[in-house]
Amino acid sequence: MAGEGRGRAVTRIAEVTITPVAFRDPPLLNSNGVHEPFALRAILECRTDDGLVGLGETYGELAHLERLRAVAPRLAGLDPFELNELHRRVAESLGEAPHGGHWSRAVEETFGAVEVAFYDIAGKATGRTVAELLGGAVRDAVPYSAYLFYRWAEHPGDPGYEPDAWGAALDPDGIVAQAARMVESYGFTSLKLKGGVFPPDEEVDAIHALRAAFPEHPLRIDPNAAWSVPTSLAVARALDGELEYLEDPTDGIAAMAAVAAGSSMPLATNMCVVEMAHIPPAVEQKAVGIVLADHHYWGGLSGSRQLAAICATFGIGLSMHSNSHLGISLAAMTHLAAATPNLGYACDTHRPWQAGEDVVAPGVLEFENGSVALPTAPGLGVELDRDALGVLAEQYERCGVRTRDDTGYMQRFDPGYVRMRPRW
């Protein structure tokens, strides 16, 4: 993306909206606890002095929204082709600087939701999807993984929430009937489940199940690093020709290369591989084989596809990790797939579990045998719809959720649950 000048009107940002939304969340299990009956993001909106609007979306957590707004009034006048500048002002606003070369967590997660919508603008001022400013797509849709959970049939105690048509899964019949639907629903030729919840030999039995049921597709397992070093290999070794790769059976670079070592499955990572600074200790001991993009929290689109060019570098396989998200983020992470050569497994998404809400016009982000096909319009490709975005608004103002707690809401339910690891 270019600077200033070069025989183009220079577009600057004139303001930037911030506007957290709540939606509604199922009662999704996981290593740390349970769900709670809402999600939260924020939704960015930076208006140039032309009249282009730039699309951005991200946590909303109370301390992510705090520096969002830290930044906002520092954008107005940028050029959105600045993104150094943009750099260089997220991390003043935030009063940091970087460490051996490196910037922290928080002005990357910042930096990349305000980088997105930057993007967004670009394309709109010049034709270009985002996928094309990102150097081309090398592919005209993304697929993407079934991401199984166990769960609850509804949120327990909460009488204002209404339960989905899901039902419950808590065994591997449960997940196996839940695979079957996603399958079914979206077409998806791979099937991920979130570990971690029960015993081991459990997860381990829902996955033969699985197997039995989809013999032909990719399969992986998440506990979250809820797995000491020893049980990690011994569920490699039951799972062994069964899975696609296992993802953090354990905590850390170290204990993961000592999974690594004895399994014969490729381990993968969003836990203990999460900036670059990361990279060097990971690749020496030969910690992970695999490691999950996410332009969330790697520095943007931008710092994604450093990340691309370093897993390349050192022959690591690229994925990409999900949280909740909604259909701003969808369309980012098509886009920044379908310029990634080297990505090579498909990505995760929550977007089954949406309930149907969303702050995007219908339409554009379909799937269609597991995939996604690259929206054609300039920039991400999606419009806001602004009726929808002041519901899930009016539902954050309502829902009292204001920092995601799945420990908490846990202990709620179960006051002797403890949030540890390893567990197993």
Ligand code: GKR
Second form
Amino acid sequence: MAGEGRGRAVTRIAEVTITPVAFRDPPLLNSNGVHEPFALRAILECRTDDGLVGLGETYGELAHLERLRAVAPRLAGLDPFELNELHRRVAESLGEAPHGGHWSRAVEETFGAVEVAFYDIAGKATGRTVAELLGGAVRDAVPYSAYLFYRWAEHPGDPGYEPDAWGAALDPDGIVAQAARMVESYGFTSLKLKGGVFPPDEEVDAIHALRAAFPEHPLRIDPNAAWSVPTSLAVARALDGELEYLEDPTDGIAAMAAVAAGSSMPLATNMCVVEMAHIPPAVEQKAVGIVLADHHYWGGLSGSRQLAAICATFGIGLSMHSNSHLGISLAAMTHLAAATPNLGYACDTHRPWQAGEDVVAPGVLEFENGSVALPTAPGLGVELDRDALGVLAEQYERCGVRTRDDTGYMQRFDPGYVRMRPRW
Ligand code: GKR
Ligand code: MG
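Which structure goes with the form predicted in complex with D-glucarate, now that we have seen the form predicted alone?
Below: every chain and molecule of the assembly, starting with the one above.
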């Protein structure tokens, strides 16, 4: 039960506001299709009875918004330090009992969204940063990787879209040019290519071209399970010695284990190990060498720290996943990564693709030499820009996108396009 304060004044949640927002997203290609002109997020503001406001950012898809809206009224009166009670209330609101001692992904995603806002409040209430509350920073700046995408120059379905400065990238030269711009603009020191778009030989050529252009940068490729086991093994052979890791070449723990057994580089995943129940079979079958943490679905910052401990126990490396996101998420990712000693790889971020639109006041989350310095103000250390929030909320109302559908959007331009896993 929520604590009664044991003689101390206790801050309690008075009100939770959920604001769906939409921001411009370029036509980035992946194994499911292409990004729509708008990406969705939900912004949470948790207000306490003594005037503190905790911020959270999470998925903006309708199903997730409905879960957040079901939970929000049940948070009133909760002490933001009572994370176990938060977990219980979230699960109860969603009508769930723990499965095998763990909660479902829906519960962990919903819990994670609110938990970050509670950490923000806890930091503001104590004058500490979130990284301090997570055990203290072991690094004062967090390295991120350049997230390279094959992409079109423009959104064919959106006549109002202003083409950005990046242009198209549809072959190895285009990817190398994109990487050069990323490295020049942000200083990234490792490079990740989103694959699964073109036949594997072409993507292997792109990695060779990146290696030639960037001899010192660790490289990764992630086709989101677009390849069969034999194709994955052939790609792993072709890229022997080139990759720091190969991310989700194929689908499922058993298939990943078959690829891992025949590959020289470690395999990483944000697809076959995405909840605690997946860890025992993945460990038993030696399916993955690296798991990508993501506080949005791994049960928040506290769940991600549990994941980190489990990975350390089993000798599994830890990296960090991203989806299209805004500054509150970047701040939370940066605090978590700064306070996680065994997070040994540069984290993913979609940030360069969202240049220009955000809900946080500018100036805190800047990249220098590929890293974001840990914010120093209490809590997450970022401030909501209320005008910017209003603009992106209005954009949400107008844009018509309510659920991410990369495949449906692709089919508008290529009616024969089919989502396939594996495709090759
Ligand atoms: O933004 O297209 C994308 C990515 O493919 C994203 O949806 C993935 O979840 O970045 C992610 C990944 O590493 O698989
Ligand atoms: Mg991935």
